[in-house]
Amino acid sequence: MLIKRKRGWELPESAATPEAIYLKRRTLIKGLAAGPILLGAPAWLAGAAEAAEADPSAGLYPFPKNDKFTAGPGRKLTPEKIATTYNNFYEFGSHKQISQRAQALKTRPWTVTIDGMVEKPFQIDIDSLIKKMPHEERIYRHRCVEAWSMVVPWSGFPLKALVDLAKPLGSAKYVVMKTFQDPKVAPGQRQTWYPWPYTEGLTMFEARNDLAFLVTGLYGKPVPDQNGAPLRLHTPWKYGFKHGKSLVRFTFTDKRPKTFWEALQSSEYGFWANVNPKVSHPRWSQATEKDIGTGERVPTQIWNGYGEWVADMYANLKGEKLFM
């Protein structure tokens, strides 16, 4: 979730292959003798073998639901062509309709480096990581700091299974995490006024919480390019700036990083950003959010309703702006 902008800092389905076929593609392509059999097989068949080979891990979802989360008293699923039409994604856009624009993002290959202070550093593809990694189905909350939210089934798996796997040293504080920087792809980067790459950071306290989710998917497939595919962050008790997408770099450190809207304007967006009904943005009330899905205005909750999973984390922290 990113925050339209313009300078000066003023605020400012394509053709869709059968579900079924979608999901078992790999199978399928996996029976089939090499390209004479798809030169004459019929145009629908091509585009799944085409899909499968852009996406190896289609044909690892859905994953099994995990029901301690759910979408909370009175909330309902996003539709799906909602939440994967209204985007934020700077780099491609500082407007929402950028899901077209996003395709240009190619996820394979595409290599994770885990590197600082770690026993070792490491790349790894994300294939790779994903059959490494305990996935499931979570439906959390999204709430933008624009005051809109969504509810969407999340795929992925926890990031402190990432934290595992890296190894840091005792002495790490802090995980950095960078997106993927390409100009001739992703227009958006161009804009020199920007400090790209996006980059977002964690305490090690927040990256090792139950809640805090690397999304591989939504609503039981891949992330499509405009969510943020291959791998990016959902936490859900903070607004939505601070859930990077497209990511490429896990850096563990014991100095707080600089994180990108922090780097573009301190003064209305902080390194916590955890959510409090209470606490206004400079610019507008943080009371209430328009559910993307419904178009209701709905109550915004204190860390918008996890509050039980993760305020804990806070309750030592003194002269901190815990939330914007």
Ligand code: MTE
Contents of the next structure:
Amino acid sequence: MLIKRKRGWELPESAATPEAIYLKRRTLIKGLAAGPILLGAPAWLAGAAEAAEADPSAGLYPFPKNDKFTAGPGRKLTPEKIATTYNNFYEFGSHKQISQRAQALKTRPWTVTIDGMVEKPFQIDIDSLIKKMPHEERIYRHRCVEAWSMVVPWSGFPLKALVDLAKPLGSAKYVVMKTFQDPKVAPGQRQTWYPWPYTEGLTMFEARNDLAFLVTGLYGKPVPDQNGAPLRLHTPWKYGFKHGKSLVRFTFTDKRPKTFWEALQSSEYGFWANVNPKVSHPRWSQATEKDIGTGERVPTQIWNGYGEWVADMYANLKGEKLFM
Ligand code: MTE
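I have the form predicted alone already, so could you send the form predicted together with this ligand?
Below is the entire complex, every chain and molecule, led by the chain shown above.
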């Protein structure tokens, strides 16, 4: 008889956040954040208390999992260690090993500005925003334009909820999202040939789509700096470069923004960036991708497998370069 031994990364999806555990951990960490640490408390408890102090939202995690979103057939959750140490965050370097450097980012206090074509522009601090927004955990596949991918339990809230809070005017057609800019903290921003700050954008239709998600956490904890703390986008049907990290500004406008990678190299990176295995990058094929958790090469799916949620939005946009 074949006995299948489970390896570390073969977590069942249900293990992303079992309900009893999240309720218990939440109560415990909340209590710790409120009071002094008991003498003799185990090291992990002390660590959690420290985290709760530095990040007032820490006690809120993990959030309940929304079972509508799964890894998909044959895909497994990527180990946390891999997803948090193999990153793209050019503000901290143009290679994957930026996780240590990114710790220089101070994510409290953190102010988010909402402006442009809205009823009334305003600013809100990240913890007030987190408290207002309907949080949950979703498992999404994450496909980078460089042909690697991973599967991660993300915590956050629908971008639509932020759009509703912002009250855009009917004339707004796009939402533009900008990353922080502080070259003292982010050495990459001293490289003046890049068009800082990192800028991304979506149409209002895309921003209101059920899948468009603002991430505040990973693996049942606040999102680490290297993955875009304290607020980053995830639109799983698009290539990862659409997911601006460490966002500070949402501007509603009737003009299509020039996005970061488009401004750098428009022949390779466009505004839409929807995943399509049949449309190659000018320098490599997009037909398959390497799952960085398992090391396996898997076929890439059109819209990254999320077509039933999103394909309709593009039915009347045939003249656009939807897949680059
Ligand atoms: N956001 C900012 N501000 N700077 C970046 O360099 N890289 C993008 C995107 N968001 C990037 C960014 C790219 S190319 C990808 S694939 C994803 O972040 C990577 O997200 P991850 O490191 O959490 O996997």
